[in-house]
Structure formats: structure tokens, C-alpha cells
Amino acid sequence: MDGLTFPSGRPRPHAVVIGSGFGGLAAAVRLGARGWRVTVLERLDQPGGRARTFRQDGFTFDAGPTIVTAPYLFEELWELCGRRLADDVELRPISPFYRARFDDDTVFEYTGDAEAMRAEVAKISPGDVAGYEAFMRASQEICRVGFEQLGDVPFTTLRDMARTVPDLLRLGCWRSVYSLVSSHVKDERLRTLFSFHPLLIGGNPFTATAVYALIAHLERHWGVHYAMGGTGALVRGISRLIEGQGGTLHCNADVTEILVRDGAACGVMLADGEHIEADIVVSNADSATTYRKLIPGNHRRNWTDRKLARARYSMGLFVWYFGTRRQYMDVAHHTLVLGPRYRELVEDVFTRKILAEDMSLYLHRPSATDPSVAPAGHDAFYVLSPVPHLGGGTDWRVEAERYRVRVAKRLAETILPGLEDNIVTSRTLTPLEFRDELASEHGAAFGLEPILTQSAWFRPHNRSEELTNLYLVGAGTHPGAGLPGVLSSARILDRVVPDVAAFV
């Protein structure tokens, strides 16, 4: 069949996907594999959403995701198209996963090797080795239930949620990730190291449900990988899969409204006034933005403006992309530069919503693995700092450069000596850009905050509660943020979107 019709000549049902982040791209492939005619609409000038690419002065920077875990979720997309991921994109394992540098200059090599990890724990706190192993056993069981069994299960009714309660109670998921870690290890540095993972998906380690402790085992089991050429290589690869299925992807196509007829989504309207009809609509836009800005209030009973205003949103991010004329050969691919405070800094970000004087940073040096992202003899970097979302009132038009200077000073003092004298290219991304370019409510980097009362059934459903024929994928719906989460949200469509036969 071609892109428009079945062999019989009857038109193929049409699915419109709003947004081309990994959730939207994966949704398009999965729908295309089931016979849908798919149109993907992206408001920016390139696909990828948060995973878009910046090219500047000979450097290539991944705008967002840098870590690939659970690579089988990508492999499935290629298999649905009769292809192999490895033929188009090389995923290279990274070790150590992270090199953590504490404020007291202690260094921890975080890897997937169980024996090496026991040795690293013993270097810091010999008495915590047994507790660390107990934590990893707990993480493994939580991952088995929370990710492997439930990660692609839709929570469309309260009954779906009720079925999981016994397992969640048994695994202690009513408490926080930090609380779970602290029940096993006593050294505060180790508590920090083994509880920071919720920050990777927009969560507060002191309030995020212990379900998210599954990330520790997920990394160990499937490894941490880097896509050669950058994460953008995966975006480009999936975009080609969509085109190979007969689907289309339009950039600079800003959806301003989801059209409704008789309580069902029936298409979209673009900023230029064009109407595109559809049998189903899949939104990969921020879930709060989808409901508050794309669907008129008279069509919403659950996700009202009032409810969305009361919801809790993830932190924001300050990201600085820079290239240096020299190489820092002793700096790992992924480095955590941890500040003097943990709980207090997290409270500044999530609760007090103030821009603190101290900071903890994630530094990405892709040129450690991939020379193609920087000119010869140069290094490419991306440093990320959790900051309050725009609800805190920080004026990033004033603070962006001030904060960049503070970040540069911190890096120069710790692992990048002489940094400012060696910078040859630079750009920043703040919560303002997350709001204005990525249409994220409050400029929150990961949508709704992953607390227990905003997870699973309590999160915006993959099959919309408000409109028939509307579906949601991406960080703001179940199961949540992070590449495994958004790819799993697209997987859920296989369960909740009817076969094309129902629309013919």
C-alpha cells in the first residue's frame, strides 16, 4: 500500500501527531506499522523537541537527552520497519556511567560492574557495602514490577491502579527514593549518589516515590549508551523510518488548537489557520500545555485550568553548551560535580524556588567518546544545573549570563582548569526557552513533577479522559520522563488505540 490508501483503494485512517520528541516519533512509527497514515507536526525548525541538535562553529551539541538506557526500546522501532538499529545508528556503551566528584574531592567511579561498585563503596564507607547490595536487590525488584511489568501498561481506570497497590506497598513505594536509599546505606555521600536519579526525570529525590529507585538497576542491567554522532542521530534515524512507512513530518508547523466534533478529537488547527483533519490525534506536547492551551475549557472536565494551576511541576534546567580550543583528556564522558549541600539545595530548587549560591552540576563531554562532535584538538561540552521553574520568579533575561559565569567558575575550580580562557563557542538554554520554544508549562523541563499523587493513574492518561480519539505520549503522561519512559508511553498506544479497521 502507498502512503494514502489500502490496496483496495480505500483511504487509510489518518493520525496526526503533535510534536516530534522521542514520544511523538516513536508513536508515529508504531502507528505506521499498524496501518495508519501518519502526519507529524513540529513547531520548531527541526524534529526532536527537547532532543533537537545545535550546530555551532564546527561543534555539534545535543540539546537535551544524552544518556540512552534500555536500548531495546529503540531496537523495537527499527524491527517494526523490518530494519536493524545497528545498521543506522551505533550505540556505544559508556564506562564509567558517571564519575562523581564530591565537594570534599572524593571521586566515585559509577559503573555497571557489581564487583567494581562494591569496591568503590568500600573506599568511601566499608560498613555500607552490604547495605548497598541490599539496595540494589530492592532496585532490581522495583524495576521488575515498576518498569518491566507496568511500564507499558495503561492506567486508564482506578481499577488499573488498585491492582498495583499490593505490589507497591510490598516494595515500599509509598516512601521517597532518598528514604529507601537511607534505609540501606548510612554515609551521606553514598545516600546522595544512589538517590540522585529522580533528578534525571525532573523529580525531587526527597519526595519522588521510591518507584523511581528502579533506575539504578535499569542502568546496571541494560547499560548506559551514547549514540555516535549524538542523540540527534536517533532522531534522524526514526524520522527516516517514518518517511519509509509513507508518513510525513512537517517542521515549522505550530498547532494552536485540537479540533473537537461531538466530544471527539477530529483534527488540528495550525497557527496560520490551516485545518488538518484526522481520525485520531496524538499529542507529544507538554501534557499541561495540551490541555490548557490546545483544548478549549468547555471540552475539559478533569484537567481544568484550576487543576493544572494547582499541580506540581518539575524543576527547570539551566544548560550551557560550550566548546574549548583544548582537550581535557582526564575528564570522563559523564561527570557529576556535586556541591556542599544536597537536601537544602534540592529544597531551594523545588520548594523555595530560589536560585541558590551553590550548585551541583552534570557535565557531558561527548568528545571523550565521539571526535565527530568537535573540531580536531577541541572538546565539546554541555553542563546542566537544576534550577527552579519560572514559578519562582527568576528573571533569566538578567540572570542567564551571571549564572553562566558562576557555573564556569565552579567547573574551572574543580575539573576544567583555565576554562574561560579556552572557550571558543557558547550558548545557553534556560527555563525561558523551555517555556517559549518548547511550550512547557512554567518552563519546567520535565512537565508534571513525578510524585506519587501525579504518577500512574493520577497522571494525564495515555488515552485522554477528556476527548475520544485523543491520546497522549511523552514525559507528561504515564509512565513519565526519561527516554525509557517516553518510549514506553508510545508503546502503550499499541494497547489503547483501536485497529485501523475500526475507522475504515
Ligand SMILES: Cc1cc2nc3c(=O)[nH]c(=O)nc-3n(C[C@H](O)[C@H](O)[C@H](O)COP(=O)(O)OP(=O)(O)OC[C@H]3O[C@@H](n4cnc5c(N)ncnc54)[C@H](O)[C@@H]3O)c2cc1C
Given for the second form:
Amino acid sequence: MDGLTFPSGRPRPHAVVIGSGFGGLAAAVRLGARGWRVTVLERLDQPGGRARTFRQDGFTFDAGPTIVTAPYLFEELWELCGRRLADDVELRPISPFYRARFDDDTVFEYTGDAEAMRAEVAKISPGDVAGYEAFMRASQEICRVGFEQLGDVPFTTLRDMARTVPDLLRLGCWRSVYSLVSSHVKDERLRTLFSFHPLLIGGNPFTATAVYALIAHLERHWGVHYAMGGTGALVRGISRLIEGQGGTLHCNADVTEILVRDGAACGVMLADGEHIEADIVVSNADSATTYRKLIPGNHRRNWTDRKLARARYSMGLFVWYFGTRRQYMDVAHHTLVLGPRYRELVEDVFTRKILAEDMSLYLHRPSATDPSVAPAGHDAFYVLSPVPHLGGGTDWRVEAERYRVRVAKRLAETILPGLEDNIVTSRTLTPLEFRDELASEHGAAFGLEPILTQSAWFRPHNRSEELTNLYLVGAGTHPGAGLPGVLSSARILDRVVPDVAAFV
Ligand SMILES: Cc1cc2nc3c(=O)[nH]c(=O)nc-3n(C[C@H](O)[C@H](O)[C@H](O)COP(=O)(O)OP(=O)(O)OC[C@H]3O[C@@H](n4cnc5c(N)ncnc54)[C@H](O)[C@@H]3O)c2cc1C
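Right, and the form predicted in complex with this ligand of this protein, after the form predicted on its own?
Okay, now the whole complex, with that chain kicking things off.
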């Protein structure tokens, strides 16, 4: 079978995928494996979306995701092509998962080892060990239902949603992650540490449904991994799978409209005016942008401009990528540098939408594991700080450098002494670039905010409610942001996209 025809010589039905984030790339492989002729159109000059790569002054920086969990979701893509992930990309387990440094200088080594975790909890608050274990049991049960059972269920009807309500009630998912954690552990530092996970996918721990407490178990069960060579190695690997299937991936291809005929998506128009016909269209672009910008309002009854304007969007991120001329050997691969405030800081980011004076940071040091990302004797880093999305009005053209200096000062005072004197390369990413480069509504880093009323059936569906033959994958659809989420959204296509035979 070549890229264009079946062995019988009949043309293969054509699927156009808008966007090459992990959701779009995984969708392309899955459709290709089912016989579709696939064309991926990416507006940027390289694939990966949030997971694109910046190369600068001899350093390689992953722009976004670095924590790979549930690796089987990647392995499946290789298996669909009759190959093995391990032959192309080495996923290396990382321990500790995170080293957390609290504002009072307490350090917590967060690992996947149950015994070591009990000892770490006991070091901080001996009375919380039993509560911690009860929390992990709750996380396991939520993961079994919320991820393993429901993660790839297409919530296309209200009936699908209604069926899950008893389970969600039983698991206490009307509560927030913080509330669930607090019902088990008393020490505020531990409450912070076991409730911060929603921030990894753009959620507010004080309002994100307790479903997201599943991440604690997900990490323990499958581990936290790093792709050697950087996450970009996974992007390149999947791109090669698509090409091996006979699919094509075009960069610098900006889709400006999804074409509609008789209520069905029938192709796309590019910025240069070119029309590309398709039997189905899969959008991996931000879901709000897909509806607001790519489909004229007269074709939308559910996701109207008004509804999208009222929706809640995840936080923004300030990300600073930098290289140092020296190595900080005692800094772990993943470090959380926590500030003096938690609830108040989160409220500044999500509710008041102001740039706070204090900050809590996640620091990535891939050169702790992978010497290939920095010149010899140097370290590659990125640090990210949750900040309000653009709805807060921060002018990042003015603030970016000021904020970078503040972040550098905080790192120098805590774990990277002498930092400013050792920087050899530097670049920043602010909500402005999330809006302008990644076409993300409000420059939000993770699409629609993960709250109960914007989850599952309430999220833009994987099979579009607006147009026949239009499908959505990626962070802004079900189940949501994060690599396991967006890879699961592509998995859902196997259940909602008809067999190619229906189009031949
Ligand atoms: C800094 C950062 C760190 C993160 N860390 C982690 C982590 O460690 N682990 C984890 O699991 N998750 C992490 N995440 C979340 C995770 O990266 C994202 O949820 C996920 O990568 C999003 O994938 P996606 O499929 O939604 O596509 P995206 O990555 O959002 O890509 C969408 C693509 O569509 C393209 N596009 C948009 N509009 C058009 C158009 N009109 N025409 C053509 N192309 C278009 C965009 O250019 C983009 O390439 C992180 C996110 C960020 C920002």
C-alpha cells in the first residue's frame, strides 16, 4: 500500500490534521494505521507544538513537556507501525521524580518508591504517614476509574456523562484536589506537595476536580521518564512513523479556515489561499481557536463566540531557557523551588490575574541526565513560573526581561549561586508567544482550564458537535492537557472516526 492508494489501486480517503502537537502527531499515526491517507499541516517551521525544540549556542532546549509518564501510550504508536519505541528513543526513568525545596529550606525527595516516600513524609510530619498512604490509595482508585476506564471514553452524549456520575460521586470528585489531600494530611508543606499536580496541566489545585489527584498514582505506577536527546526525540520519532506510513507533514502551513459543505468539514484553506480537500478534518489546534477562528459563526451552535468568551482558560507560563558555563552538579533533573505562599499565589495567578512579587518555580536540568543537550562542562536549564494568562492585562513586552531578572535572583538565592555571572545563552517564552505562535486563546499554556464544568462531556467533544467529519484532539478537548491526556485524545479517534470503508 503506498501513500495514495489501496493495493486495489483505489484512492485512500484523505484525513487532514491541523497542527503537529503530540495530539495531532498521534492522531496521524492512528489514522494512518487504519488506512487513511494523512496530511499534517503545521503553521510553525517545525513539528511538536508546545514540544518543539529550541537550539541555540550549542544547547538543545525542549520548549515544553519534559516529564514523560505512561510510556505505553507512546509505545502503542510504534506498535501500530510494527516497530518498537525502544529501537528509536530511549526513555530513561528519573529518580527522584522531583526534589522539592520549601521556603523554610526543607527538602523533600519525591520518588516512586513507597518505602522511601513514607520516610520522607515522616521526616517532615510523622503524624501524616498514615494519611499519606490513604491519599495514595484514593489516588490509585481515582486513576483506575478516571484514567484507565474513562480516559479514552468519547464523551459525545450526555448519556456517556450520566453513566460516570455514580463513580465520580463515590470518588468524591466534586471536591478539589487540595480539599482531597487536606482531608488526609495536615502539614501545609505536604498538602502543597501532594496537591500541586494540577498545575502541571494548567489547573488550579483549589478548584480542579479531585479527578486530577490521579496523577500521583499515575507517576508512581508508570514512573517519570526522560527521552534521551530531549522530548524532541519523540517528536522526530513519531514524525518518521507518519512518513513511514506514507503520510505527509507540512510545516509553515497555516490553516485559516475549515471548509464546510452541507454541514460537514470537507477540507481546509491555507493562509496563501490554497484549498486542500479532505474526507475528514482533525484539529489539534487549540479548541477555542479552532471554533472561534477556523469555523465561521454561522456553522456553530454550541461553541459560539459568546460561550468561548465566557469559558475559563488555564494559567499562562513564563518560561526561561538558559545555559550556564558551569555545572550545578547537586541540582536534580526536576526541582520545585516553592515560595512562601501557596493558596494566595494561586489566587493571584488564576483569580486576581496579577503578577505576584513572590513565585514558585519548576526548574528543569536535563543535563543532569543527558550530556548531549549542553556543551561539555555546561548545564542546560529551563525554569517555568505559573503566571496569569493574557486576560490579566500584563504587558509582557515590558515585563519579560524584568521578570526574568527576578526569576534569576530567586534561583541564585536558592539553588543556583552566582547564576547571572554564569549565563551563556538565554531566551524567554511568555503568554504572548503562546498566543501568537501557538494560536492559544488568551495565551493560556494548557487550553481550557480543567474544572468539573469544563471536563468530559462539558469540554469540546472529540467528535465535533458542530460539523460532521470534524474531530478534535489535544489539550483543549477530552480528556485534557498533558502528554497522557493528549495521547489519549488521539486514542479516542479509534472509537469515533468511522472505518475508511465508509468513505471509499
Ligand atoms: C512549558 C510546558 C511544560 C510542560 N511540561 C509537561 C510535562 O513535563 N509533561 C506533560 O505531560 N505535559 C507537559 N506540558 C503539557 C503538554 O506539553 C501539552 O498539554 C501538550 O504537549 C499539548 O499537546 P497538543 O496535542 O494539545 O498540541 P500543541 O502542543 O498545543 O500543538 C498544537 C499545534 O497546532 C498548531 N496550530 C495551531 N493552529 C494552527 C493552524 N491554524 N494551522 C496549522 N497549525 C496550527 C500549533 O502551531 C501547534 O504546533 C507542558 C506544557 C508546557 C507549555
